[in-house]
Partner chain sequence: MTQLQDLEITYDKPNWCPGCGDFGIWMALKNAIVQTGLNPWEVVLVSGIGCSSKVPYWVKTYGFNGLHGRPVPVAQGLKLANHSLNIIAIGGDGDQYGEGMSHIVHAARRNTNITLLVHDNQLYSLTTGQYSPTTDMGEKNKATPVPTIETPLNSLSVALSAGATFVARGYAGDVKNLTELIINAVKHKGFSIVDIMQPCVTFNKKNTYAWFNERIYRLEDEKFDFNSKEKAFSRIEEWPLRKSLKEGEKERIPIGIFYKEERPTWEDGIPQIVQAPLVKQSLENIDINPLLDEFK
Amino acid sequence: MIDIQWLIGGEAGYGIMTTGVMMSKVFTRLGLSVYDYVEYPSLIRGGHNAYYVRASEETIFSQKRKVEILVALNRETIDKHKDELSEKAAVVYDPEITKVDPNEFSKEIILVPIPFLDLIKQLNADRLMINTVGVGASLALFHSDFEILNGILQDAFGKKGEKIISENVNTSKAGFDFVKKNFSGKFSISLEKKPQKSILLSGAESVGLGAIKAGIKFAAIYPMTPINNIQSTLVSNALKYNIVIKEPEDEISGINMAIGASYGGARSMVATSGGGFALMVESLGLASQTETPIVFIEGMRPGPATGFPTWTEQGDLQFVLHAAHGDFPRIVMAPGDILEAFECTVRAFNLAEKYQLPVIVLVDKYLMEGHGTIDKYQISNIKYQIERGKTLKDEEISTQTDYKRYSFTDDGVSPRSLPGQKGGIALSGTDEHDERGHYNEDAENRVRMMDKRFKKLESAMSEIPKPQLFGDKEAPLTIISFGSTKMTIMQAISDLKKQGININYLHVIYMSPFPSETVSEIMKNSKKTLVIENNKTGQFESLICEKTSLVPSDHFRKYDGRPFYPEEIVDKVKQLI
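Show the structure of the chain whose sequence appears above, on its own, in the form predicted on its own.
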């Protein structure tokens, strides 16, 4: 079974990310399962960038530790990553740029010195294009046909003119031909093209497509890592689907624009990171008090302050659960992989409108910026119908003689009029109010209004899916986690199974309302429980304890800005069982 991980490293500004996605597409078109992961500092130029692309003949869920092909565009890449090389890895480099001593590697390592700069000069191309030489050279190590890369380059640069296409094709072909001539057959892995079964998507693209599927009409997004590709996905589809995308001057104006658009009847969304969400929290309360539906995409990254802005963490869970002053209901969900990012975003818009409250989709840098292959029919076959809940049509509201925007109902959701509807005039202030929206400080009214708003969560529970348990119910250990840790946990479970070790995994998507009964039942029937999360203080574990009064047996936390590796989880499980 072929399982290969490719890594390119170099200084920012040398197209590391573009090249990495290109290699992911190569493996995808070869018919393999793919997942990629990128590391980069918060610098415009300079600093070390690294792009990992893993591909396998069997379904994979995350990156791994060991690297089979390392493309080093500078010496720093060798220093940082040589300990990650597998036993018979290939190291591709330019000896003029990167000084390498063969004795620093084991004898099994294959050194592939390529004159990147000389090849570039012969083609009269820019020095920055050494990255495309590296991609072509890498392809030649494991595949015999350049045409697959040629097609990807044509697609990627087709709109930039024939000159740009030719430069990229020629430089990558030069690297490909050099390896075929000088190193053919030396690398241990050979890949043949198989039928392509999947498409390659990032988590951010998946969120953007989910919003489009849900009928989004307005988005206000101030660019911040890691949600920027949500914005670019929406922008590239805006004219086709009649979407207004606004890049506001700051996050405060952005959220207020989105609330205004939603109040006017448009399906509306904001996307931001933790720092941006911090500026939005007063308006989060505004949306709840006025019972205006709104979808938030909150991309976690390490804090506090600007913290570790281009790295990953799950440190915003408790923040989004309690953000803004006072008590009010909100739905919070945390998708675990690229397909779930699509599904949760689609579902968020319906939940927001049906229950007239804020819905927060909690994601992170690892999920947003990683690409993975998913079955191309999985997304297209998702059944979805836009449900606007109790949003009144013109003919419905015209028959009413005493319209009350915040009327008390059994499910907590009041019929909602939109501006301009005849007979639907209502007040929507930020103070506590009565059924018509008039300011009201009566004690009994306050209690009834608070209870009314919180009934929405009780009503929503009936349609929110229960957490999914993966694996044997009788396993000696149950992992419990949320969000993007799902991908690495699923990979660890697969790796453990090959070693004859079976565990199970409870994947929790909904943080609010929390599925207390299901989690309690699983924990009580488990021999041991292990909570895995990407933060220092155990925010998810605290939520479990709060909602179930049960304490997990063990926990595993990581907060260095990097995601979990499956090998780390495998080692932890072995220690426990």
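Would you mind giving the form predicted together with the partner chain, to go alongside the form predicted on its own above?
Coming up is the bare chain, nothing alongside it.
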């Protein structure tokens, strides 16, 4: 079974990101299961970038530690990643740029020196193209046909004109041919093309597609890592799907624009990271108090303040659960992988509108920026109905004479008029208000209104899917986790199975309302519970304790800005059982 990880490293500004996605596409089109992961600093030029692409004949869920092909665009890459090389790995480099001593590697490592710069010079291409040579060279190590890369380049650069295409094709072909000629058959892995089953999506693209599917009409997004690709996905499809996407002057303006647009009846969303969300906090309460539907995408990265802007962490869980003053209902969901990012996003729009409250989709850099293969039909066959709940149609409201925007109802949800509708005139107020939205200081009214708003959360609970338990019910250990750690945990479970170790895993998506009953029941039936989360203080573990009054037996936390690796989880599990 082939399971290969390719890594390209070099200075930022050398197109490492583009090259990485290209290699992911190569493996995708070869019919493999793919996952990629990128590390980069917060700058445009200089600094070290590393792009990992893992591909396998069996379904994979995350990156892994060991690297089978390392493309080093500079010496720093070798120094930083030498220890990650697997036994028979190939190291691709230009001896002119990167001085390598064969003795620094074990004997089985295959050195593949390629004159990147010479090849570039011969073709009169820009020095920045050396990464493209690297891709072509890498391909030749494990696959015999250049056509696969040619097709990807045509698709990627088709719109940019013949010159750009031919420059890319020629440079990568030069690398490909050089390896074919000089290193043919040296590398241990050889890949044949199989029928392609999947498409390649990043978490951010998946959220963007989900929003489009859900009928998003308005988004206000101030740029911030790691959600920028949500913005670009929406922008590139804005004209096709009639979506208005604006870049506000700041996040406070952004969320208020989105609330205004949603109040007007357009399905609306904001996307940001923790710092931007911090600016939106007061307005989160505004949305809940005025009962205005709104979807937030919060892409976590390590804080506080600017923190570690291009790295990953799950450190905002308790923040989003408690953000803004006062008690008010909100829905918080944390998708675990690229497909769930799509599913949660489409559902978020329905929940927001049906229950007229803010819905936060909590993601992180790891999920947003990594690409993975998913079956296209898992998205295209999804049964999705846009549900607008009690949003009133013109004909339902036009003849009303005494409409009350915040009328008391059994499920807490009041029929909602939209500005412009005759008969629906109403005040949407941020003050505590009566059924008409008017300021009201009466004690009894305050209690009824608070109870009404919270009733919506109870009502929503009935349609929220229960958390899923993966694996054997009777396993000796239960992992409990939330959000993007799912990817690594699923990989670890698969790896453990091969070693004859069976564990199970409770994946919790809904943080609010929290599925206390299911979690309690599973915890009570577990022999041992291990909470895995990507933060220092155990924010998810605290939530479990708070909501179930049960204390998990073990935990595993990581807060160095890196995601978990399946190997780490495998080791941790082995220590515990």
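Numbering follows the first chain given and starts at 1. Only residues modelled in both forms are compared. Given the structure is predicted, the values throughout are model-derived calculations rather than measurements. We call the rigid core the largest set of C-alpha positions that still match within 1.5 Å between the two forms.
Colleague: Superpose on the core, then tell me which runs of at least 3 consecutive residues have all their CA atoms shifted by 2 Å or more between the two forms.
Modeller: Only this run moves by 2 Å or more: 398-401.
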